[in-house]
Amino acid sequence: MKKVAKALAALAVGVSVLAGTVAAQAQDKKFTIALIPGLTTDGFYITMRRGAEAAAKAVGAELVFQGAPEFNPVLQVPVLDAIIARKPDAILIAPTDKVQLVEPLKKAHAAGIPVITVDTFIGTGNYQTGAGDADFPLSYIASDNVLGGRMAARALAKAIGEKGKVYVSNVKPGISTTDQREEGFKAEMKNFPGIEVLETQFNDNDSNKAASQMQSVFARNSDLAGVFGANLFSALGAANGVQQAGQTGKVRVVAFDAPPSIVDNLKTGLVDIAIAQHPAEIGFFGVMSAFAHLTGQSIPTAIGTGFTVMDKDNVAKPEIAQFIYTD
């Protein structure tokens, strides 16, 4: 984490020109920016707020970073109400259901509050567009989850020598970034040719369920090579799952993600490849992206950050490690 802290703070003075120009707009103004994520206890929102400490510090502003202890859109909404009620001048959010937290975030958005999710999307993810009830939000800023979904499908085919079967153990249908990661890695397997991908797994984020789901498609395919766990827990959970079965080594596991614990399954072999994202990043631009709007400055309606592939050739490397998240 201090080598991340220390990415931040190299951000931060990159961008304290543009801080000094809009605090003198801003005039004694503290704007309050409040950070809402799909969860409080995931490794990856956690150094998503780090990332947007660091840019409310960089700016002046408050953050007030509230939300569910689980990623479920009945849990998510309550916080949400409650940081209306509170009116910070902006919310960032990464919406737990793409449907589901539209008309939630309407309210916001009735009530003069601008909205930027982070992470996930609602509707489309295509804001500002005058089409649809869920273009309102400003901005979208997360990783390019299709792209991550094609680096994982790359990394796998290199893994089992571009032949045999696969599959993705993912959560279930309606998030957006999951979805998304399916969505890539099912283009880009294509065009691998003497690859056959499987009919995907859903585990409900139950990563004893994938397990299961694992074992269940290895039984039904003796020459399964693969699996691409689409979130943290599927990753994990099918890994078990290829333990269990006896054939760590064989079947070849890609995890989306990169909490500390990814160090020891990647040099255990639990687990072969992990697609790590750029939380902090997220929530640095996130908080960058409000105060520039709330001092009148325009943003783009998306921004995109960056992966890295991790294995356990690199994982102990400074420039690869910086990226795996706090907890």
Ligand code: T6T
Given for the second form:
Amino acid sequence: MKKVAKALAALAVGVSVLAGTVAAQAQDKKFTIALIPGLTTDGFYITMRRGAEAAAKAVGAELVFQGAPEFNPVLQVPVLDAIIARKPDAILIAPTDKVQLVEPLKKAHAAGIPVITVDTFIGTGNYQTGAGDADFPLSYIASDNVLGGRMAARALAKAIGEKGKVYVSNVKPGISTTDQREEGFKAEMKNFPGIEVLETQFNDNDSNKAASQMQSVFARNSDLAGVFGANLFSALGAANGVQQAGQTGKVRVVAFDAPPSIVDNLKTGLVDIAIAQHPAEIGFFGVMSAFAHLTGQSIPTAIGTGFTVMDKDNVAKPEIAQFIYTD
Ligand code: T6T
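Follow the form predicted on its own with the form predicted together with alpha-D-tagatopyranose, if you could.
Below, the chain from earlier opens the complete complex, with every other chain and molecule after it.
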């Protein structure tokens, strides 16, 4: 009997040593987390990468940043496939289309790679609901884009004295973020009966196209009062178009996103308001959420990040300027 008790005690010690070793190994594992942006050459995603790198450093993970040169699902899917083939421990991705990225991302899910979407979403953006096809990502980490669109509408309405014609310069339909900004903008504009919202102009994320569209809209509407640039390239293009048409200060511009070039435009009065997102926060919480999941914690299915509204009077203040995007 004594012998049996001794053997059991020895076994228990052995098991606990083994368990300790496994736990130590799990902690020592260096996780590889991939971040696939909408495109690589956009200050928004470059800033997101900065936040993601900071989090990766804090938890000892390796961050792989790989993306396409343009915001285009046809170019993003091969990048995703290449990342899946490398079998990272988790994928963070800004899907460039709500529908077209569903099937390609299912491959990651089927391969057992956890998926978190950052900035943009697939399907409805409501994840882990059991509702169907596109709810498999673990979490959606982003700005509240409907609210951002409403904020833009209020700022533009104020700038134009709540009357006149305005339009939205947007990327293309099917992108969750910019679709929601337009939706929020139009919903809020219903509160301003003196404002007419003209047809949206889609520029394919090409600021030159956005600039020439602005001039065409102005050619057809000499009483144009304002424009909302619904993302970085739309806003830059709209502002350039206003300048080229000699309408600085007459056609008012509200910009979504805050790269240094837009901040320059704030200072010269070409742009009235810039709504800065907090992309570094999105990247930081993206990596932290992936790490939490990989180490056995549950994570929220959605995390909302904030905005900072910039104008020429506040943009030099350090607490505001910290949100200017990195180029
Ligand atoms: O506005 C951001 C991002 O939120 C959007 O999804 C795509 O455009 C940007 O990257 C700015 O260019």
